[in-house]
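Encoded as structure tokens, the following chain is the form predicted on its own, with no partner shown.
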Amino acid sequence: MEPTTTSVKVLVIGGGPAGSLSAALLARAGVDVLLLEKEVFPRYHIGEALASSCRAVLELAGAVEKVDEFGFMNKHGGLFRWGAEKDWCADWTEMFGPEVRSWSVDRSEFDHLLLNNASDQGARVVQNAAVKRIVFEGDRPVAAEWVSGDAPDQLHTTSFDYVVDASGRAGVLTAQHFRNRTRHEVFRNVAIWGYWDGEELLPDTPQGGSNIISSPDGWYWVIPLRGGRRSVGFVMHETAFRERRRDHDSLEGLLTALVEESDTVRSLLDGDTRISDAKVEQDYSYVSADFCGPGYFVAGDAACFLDPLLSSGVHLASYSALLAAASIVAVLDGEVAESEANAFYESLYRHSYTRMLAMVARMYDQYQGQAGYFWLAQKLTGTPAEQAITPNAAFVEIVGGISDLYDAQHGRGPAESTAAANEDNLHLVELLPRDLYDTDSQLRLVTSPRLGLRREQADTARVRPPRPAADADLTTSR
């Protein structure tokens, strides 16, 4: 069959959170948009457990009434029992208001929503098309080769002003094209997991919220889902999974095994049945080079990934797709350069992934405690301990979301807490800000009248200390 050439402003690769959500904002913004993903959805996919700054852009999104109305399980914060400590919570509702919560979703039934409200939205959705190269000129990317599953032998070339690579581990830019992702040899995790019915939790775990549960050998999650199910898995090093393996006939008797281990898993499940074979998912962790460059933005797991233990997965997704779009429309309207815009999104996005992965770092280290934790959390978001409204307030942030959204908004620039964080000597990834980003351009995100970036003086003479719930909410940004 004989190729076929079309154009688009922008190109998005991938119907994921990142992918479906970028494609969303930008056609609501008027841009004319097309989305391309290898898969037929529903598909199958991990990661439930929902960060409440995910609410936000998707009411920026268009989507959230949709998702509501679909009956998910709502998600005020979660529990943690980790260490030798009593448990805390992370209460998101409590803390910063009613409208500061998630849900803990089905991931096959999730994504397929977002993919149709993109469609809903104007962007052109087109499933079962894999893309199998991009053309660049000098370092631009300007087209995309790609074939439909329905006509495998027709080669089709899209080409484009700008490019949302949301492929996901896939990475078409940055796995197959700059292959320039770097692994985190201290997160070679593996995760195995399954699902229960019933609905019992630990006492004190807030409305529809997960527990995390910390053993020697790693962690559990136990994540409640509409239908009284329950998703329940364990992570650890992929060292100790392959020894652990060996010692038993299939993955169903291993992840029985691990789930008899935790007194505290066990009496959960107590008396409820598996409702599905055990899944298996490793190489979690790595981050790419770069995450945007000349013509391009890279969102979502193909930029990075974090182990699982803050459920950061979705969260990254949505604030780089809202990053990612509000760059791309501030420069079609010609408000800013776009190496500025580009700036602002390579620092944003990476120092969020940089505090996240500061956080998960620490928590790793089961001897530090509550303290510890909290005590870094106070550092990543520049919140001196005695403005603190409770000594979690900083971790509840972090965990939400919240801090990455308010920081976009108000101006406030990375260096601050990825200096702290530097002094605290984790020594896992290079946390300085990146050299591109300047303070003083006065660059922050803006939703309202239209999405995009506007420079407006950030509000640097005082401390932040945390916020009630409406000075977080990306609805109320002016």
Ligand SMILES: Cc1cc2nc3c(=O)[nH]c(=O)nc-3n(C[C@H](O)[C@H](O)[C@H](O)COP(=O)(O)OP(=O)(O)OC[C@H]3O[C@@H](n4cnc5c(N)ncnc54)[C@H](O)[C@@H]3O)c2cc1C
The other form holds:
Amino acid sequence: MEPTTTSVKVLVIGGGPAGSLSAALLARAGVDVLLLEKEVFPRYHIGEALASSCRAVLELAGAVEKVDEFGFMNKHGGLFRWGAEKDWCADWTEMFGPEVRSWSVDRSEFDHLLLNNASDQGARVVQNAAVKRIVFEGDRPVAAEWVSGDAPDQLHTTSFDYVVDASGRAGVLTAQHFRNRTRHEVFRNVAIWGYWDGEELLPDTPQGGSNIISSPDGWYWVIPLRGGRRSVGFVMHETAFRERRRDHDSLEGLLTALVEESDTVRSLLDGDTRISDAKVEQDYSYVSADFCGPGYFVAGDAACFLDPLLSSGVHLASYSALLAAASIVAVLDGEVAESEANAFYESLYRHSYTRMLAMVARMYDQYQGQAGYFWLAQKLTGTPAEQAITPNAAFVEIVGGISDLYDAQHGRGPAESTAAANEDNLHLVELLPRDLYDTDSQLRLVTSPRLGLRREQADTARVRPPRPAADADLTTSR
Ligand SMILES: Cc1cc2nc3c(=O)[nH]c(=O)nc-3n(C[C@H](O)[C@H](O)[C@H](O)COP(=O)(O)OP(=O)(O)OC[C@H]3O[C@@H](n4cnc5c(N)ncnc54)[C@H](O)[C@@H]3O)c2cc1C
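Alt. form predicted together with the ligand, vs. the form predicted on its own above:
After this comes the whole thing, all chains and molecules, with the earlier chain placed first.
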């Protein structure tokens, strides 16, 4: 077959949350955008518990009402049974108001809704279309070669001004072209999970929230899903997984044994039936050397992946989609130079990832206890203890993805809080030197009258007062 050649202003690779939201936001800003997705949706994906920040980004992308109408379980926070301490909650709604919430979702349905929404907003979406290679001119990507599953012998070439790589862990640019990912060795983990019928969760769990339960060898998640089901999983180091796997003929046997070993999980599932096979994924954490460069932005898991303890994956995907779309719009509009938009994106997204990484690392050190986690969270948000609304407010803010939205909107530089994390000698995670960003780009993200970046003196106030829910538009999406 003859090769075909087309061109587009922005190409988005991948139709997960990072790709669909980037495409929708760009299309709503009037940008000509094409999204290529390898699979045909709906397709299965893990990652069901969503941070409240996702709601804000979905609203900007025109998807929030569709997701609300679909009837996913509303989620207002989560409950931790962690280490030797009594249970503790991250209740976003109690802390920040009734509108600060998200959903627990079946990702096949959620991702399908977001992909259709990208199309509704004006993006061209092609499924069953796998990008095979990115063509460069110098250090700038200029075109993608891709094939459709319907006619695999026909090579298509699409040239573009900008590309958003949102290809998830496949990492078309990062893993396949640049090969610039570094793994975090301490998080060489494996997750095993399945689905159970029934609805029981631990007492005092915020409505629709997950339960996160520690054990000496790892941790469990129990996530409520609509239709009286729960997603139940266990995360452990790969060495432990390999050893445990040898004792069982099947993954289902191993999953059942793991569930039986926890008094808490066993009693939550007592009398209920497993309604799926067991699934397994290595969920190694990694970070790419660059999150963007000339002509490209890498969003979501394509850029970095973090152990799912704090359910941060879709937050990072949607947050980076927002940052990438705003950066591209600002450059196309001539508001900022490309190098400035790159500096803004790299700084904000890396900071967000690093802050989550620091929290997860601290929590893996179970003996630190709540006081230790909350104190670190205060440092990572730059909140002095005497100004905290409650001891756990900063922790709840980070886990809800609210701090990141606030930073993007108010131009808060990341240097101070990242430096605080380093001073704290996080012995589990080595923060790479390039994580110590102080770009002070003087840019902030704006959403009206149009998505973009605005040059402004950074908000130098070290501390922000507690905000009533209504005054922070992005962080309190309606
Ligand atoms: C065990 C486990 C539990 C998790 N739990 C949670 C959770 O509770 N909450 C949470 O927020 N996150 C969770 N996550 C993380 C979450 O799944 C991811 O962070 C999230 O899906 C990232 O979205 P994304 O859009 O970047 O990538 P993806 O959702 O993976 O989407 C990438 C898309 O790109 C497509 N693609 C790949 N290669 C190509 C190509 N060459 N051409 C075209 N298309 C391509 C893929 O088909 C895919 O649809 C979990 C992860 C794991 C492993």
